[in-house]
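Okay, so here's just one chain, in structure tokens, the form predicted on its own.
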Amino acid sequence: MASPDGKHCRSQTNGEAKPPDSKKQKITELITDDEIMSEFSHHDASVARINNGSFGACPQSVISAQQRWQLRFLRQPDSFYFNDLKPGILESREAIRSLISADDVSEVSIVDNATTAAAIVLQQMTWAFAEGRFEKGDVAVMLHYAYGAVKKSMEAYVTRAGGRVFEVQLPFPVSSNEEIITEFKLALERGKVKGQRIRLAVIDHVTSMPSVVIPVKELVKICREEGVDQVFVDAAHGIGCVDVDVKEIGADFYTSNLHKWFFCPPSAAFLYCRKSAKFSDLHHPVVSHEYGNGLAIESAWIGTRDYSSQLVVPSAVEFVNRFKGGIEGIKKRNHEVVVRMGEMLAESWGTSLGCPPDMCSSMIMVGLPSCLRITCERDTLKLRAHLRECYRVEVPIYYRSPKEGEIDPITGYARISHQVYNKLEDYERFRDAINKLVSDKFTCPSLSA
């Protein structure tokens, strides 16, 4: 095995170096809140961090297992690329496949983050049109709130190869599954009213923004007994968040961040490709020289670069495991907080909570008082940079549109994260913000473009 302080291993299987073994877990001790504050020491102290879904936090522990790694290369490239590179990524691939229960390890591919695993999964999308395997006009589904870059990915590669896009309306507030899936249900139809076939599901497993957890089974069940060719679950919030057993989820493509909620460096993902002949021409959107070795070869080498951020997923495990159950403990201790957060944010404010808790993950909306006259997204914006710069607290505002007929609609949610290095302080200074706003008499109008 090759690790940034030990010795190499170079006995290969099918090309790739074989994983260690599994069996030899190092015991831990529980980590301790001095110990937790000390791992995220780097964190500028003076702003209220509210916002670990968007762009995740990596302990100082997993820093440095990532900088010996770049030393390592810097050190000796020839020899890292020669030995080091291959046995570390398959490694970081094998401690993925045993956290999301996939049969192999050929399964899971390590890339850049979710956006990218889109492009490889729907690239494809693009080749079948122009090779005459889909028909124009063929019909790709996604959720009307899927992430931005992966509407654009939508755009790009099916939109321009002749397909037609499909959005889910979801509601939001949104107060049950069924809710859901009854819309889902409604724009498979809708899809396939034509006659043309859906060719390819995207399901988000938790929505960004606004952020609600969707019942990704039951989507999948319905897919299939629908014939929907392909299934892609965007997860880019997933592993680390919400359970992840992607036999059990049932889907042909599942992608997560490890930056988000698994405390890997900016950036790693994973793209979980379920066993069939029929996926075996996926490949990554960069071609290197590794092209046509299989998808998890591929994107292990795409020239030069630092892989470090992706070698670093066994210090991620690690340093999970220092937390009493694991990453488990960790997402339902992250859960509860958030919850009450919200409901006390919404109490101290007058709303309410955008779903149920259990629709929630790490993340939950929070409704902001009306009065602060949220007209349209550029006033989020704004209404953010207000309080980053002046009140120190770091947190993404969503704008919904009221329905006609409204009567002092909630128009502006507030996404709040909690992570193991928040504290209580964070989310009262953003409520003590607000009420100041409130006191004050501030509207979002007032805020200069």
The other form holds:
Amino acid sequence: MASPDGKHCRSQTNGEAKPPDSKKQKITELITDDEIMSEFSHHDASVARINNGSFGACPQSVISAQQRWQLRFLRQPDSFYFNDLKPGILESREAIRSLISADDVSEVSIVDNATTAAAIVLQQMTWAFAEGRFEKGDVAVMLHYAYGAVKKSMEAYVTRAGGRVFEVQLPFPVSSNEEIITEFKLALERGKVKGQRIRLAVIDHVTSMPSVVIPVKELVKICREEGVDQVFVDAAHGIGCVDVDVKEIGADFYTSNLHKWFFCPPSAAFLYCRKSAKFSDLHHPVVSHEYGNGLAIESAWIGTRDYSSQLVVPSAVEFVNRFKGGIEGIKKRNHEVVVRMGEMLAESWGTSLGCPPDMCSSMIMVGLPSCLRITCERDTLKLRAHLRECYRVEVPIYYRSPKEGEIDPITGYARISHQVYNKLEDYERFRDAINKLVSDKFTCPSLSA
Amino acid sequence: MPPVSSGNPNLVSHILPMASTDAEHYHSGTNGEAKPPPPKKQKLCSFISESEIQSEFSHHDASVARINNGSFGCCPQSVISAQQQWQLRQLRQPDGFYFNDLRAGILESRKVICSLINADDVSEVSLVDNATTAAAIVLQQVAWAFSEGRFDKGDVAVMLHYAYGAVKKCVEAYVTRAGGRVIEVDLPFPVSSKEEIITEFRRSMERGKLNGQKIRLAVIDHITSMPSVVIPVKELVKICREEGVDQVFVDAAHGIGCVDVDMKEIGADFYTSNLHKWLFCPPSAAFLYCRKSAKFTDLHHPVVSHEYGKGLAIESAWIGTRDYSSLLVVPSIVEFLNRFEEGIEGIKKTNHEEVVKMGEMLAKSWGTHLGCPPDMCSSMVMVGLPSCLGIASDKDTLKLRAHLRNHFGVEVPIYYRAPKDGEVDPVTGYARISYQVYNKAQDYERFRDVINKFVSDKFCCACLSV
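Having seen the form predicted on its own, please provide the structure of the form predicted in complex with the partner chain.
Okay, now the whole complex, with that chain kicking things off.
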């Protein structure tokens, strides 16, 4: 931790905001396997933690950096507020801007999570309806597999304000980008059927459940061709998981969590707002005295809070750069291993993957044996709890309703993740647990409510 | 319970050792119990000593006379430690934490608050980040009422002129923008009695109803921020009811731990207070109380999650993946409070008495006065600064404050009061001093001496660089 040196706190008037240096790493030294395990030694070692996708992970060195920021605030909060906070947030924003190839740091705001970002984008729609810029019945389009919170946000801000919401039905399992592109085009047609404008398209970059990488660049292009006013890409699983180049992708708004795949502590996310976007009157719903100074400035002060998770982005970048190839290398290896693990499991269980490898990121959907009789969402929660409690395997399960006429359908898919702390044994344990459940003739209905 | 032992040495500061990394301990969550391991047990008959108090706040910068508890509050070591235990639990196994521990922990915190504030039912108590967030929740509901036609354009919202800056902006963002008309109650400062405030408030009610429009909302501070004065909220709420105001929202950012907070006594529809200012919570946490029988109860957290529609308390308990640890340590705070003789009541009483004593000491030394009588102060008091310092604007107050911080190690906010016509040698600057359990007489003596030195050096704000 920082030494409790009173002088240190008052040295901030030169605008420099970095916490005291952690142990300096030689730039040429790559992180070793032992060091990786040490960085994640606070994880419960008894758990096969193959669900990085839900809550992410944060290494010790970034936690330490976070604690240094927290201590700085506790030591002298006024000085922290006047001297350290703003430059620190700006530094984090600049680091993100560079990572995502945004033109200007003013386009990058830091918020708590993608859920908050969605509320920001959608609240702006409410005002557009209330103030007559949009008309009742104007349309918003989203994917059927959009995240639950985002669906509710659409209901709370768009439907309630008079908008009409269309869901794009996507197939799952899915075998090609073209299937998704076709459905999306169809949904846009439906949207324009009564001559109403499509005011917003919400497109996941990587859907949550079931998890599939969506061809966002192509879909954004279609939106532009169809005259959709605003395109919002929800990439909760974005940075650190798939390639995030906001100019390439071309959306008006793009959000991604930093705590899922970019090693930030809970929680932090960025919301990118293209400068040239038509509608740029976004506000943070928690209004402070910074109201009206632009979303990035508003978001950087929403009242007294612990902003430390937003301040450690530079430390997360330092961590990532200890790996061969930095974040690109991590992404590549995560993808390769999770595909290999998925194929290993599917082969052992006699099932299949939910999509081809090129439509996966660091997560993959693996079919579970149909004899487990997963018949509803409730079963997936029960099975997940059973796996956690009796086998120490943490993995989310997705329920897929069978289509008419399917024989012995696969109705359950496990979404396995791979992150730098995972080991082969994690997936082997899962493989063996399911094989045991099968040989024990276990079925979901046999689990208590 | 096993003794608290150190966990991973990399993980925690010098603050306090972590809970043992015992997997079994972690799994005690499925029976619904969510508490982290309790801190070292105290002998019931021994209250916290002076040196223990200093130890609890030893992470404060010892070189600073920290007489501004009002702005950012403070948090003792034992609560920080409890918070870190919650944080570690989430990092260890976040899924287990989410499914087994989080809800139960939030509920327990809410129950404690419900009891502390004399609310009828825990469903009336939501936990949010801070009073600023609570204001957004209440005011967003007003915006919907306008756009959905329950309120008419031009209907009125009343707030105090000294309302907190963020709340004023919030009223602009959600009420004015939606078509509401905002009336500010001008309050005198310095002020000498509750009656002055009550009179002004009544007048504003009249102005509000002038064109036959309804007063839909009154936003009343329990303790204004700058300048800081305790407002007679109970009387003002009563006036609101007599005048048929639809919704009364009390903004008590400086509420709990500072003044008496009894929901049924005060009678507002909505009441919010920060927990990190005067109730020793780490940054940051606040409660928003919503009276069950209130007319308009369709409040929502602006950050919408899958819990949308299940009531504000449930919505607020899950607004996406976040660190909820500051909301989870409320039971640990109660344990800390109970180490003081007479608990939070005793702390409030002592803080009030001491800050008045210090304020009077300063005013006497500087030849100035307090901004209001002692019975209108809480744990904070406004002390006039010598007029020869030449504080002539808000900017001057910021410059002076920075000067005091950077060169004299004194942290204190300054308020600029525009002089009235004809005033001779007006006192235009007031320092808002706070008193909390970690403060000492030396903190205020240092401030006293610095200001006296300024006066004798003929220092004035105009000589400070921009």
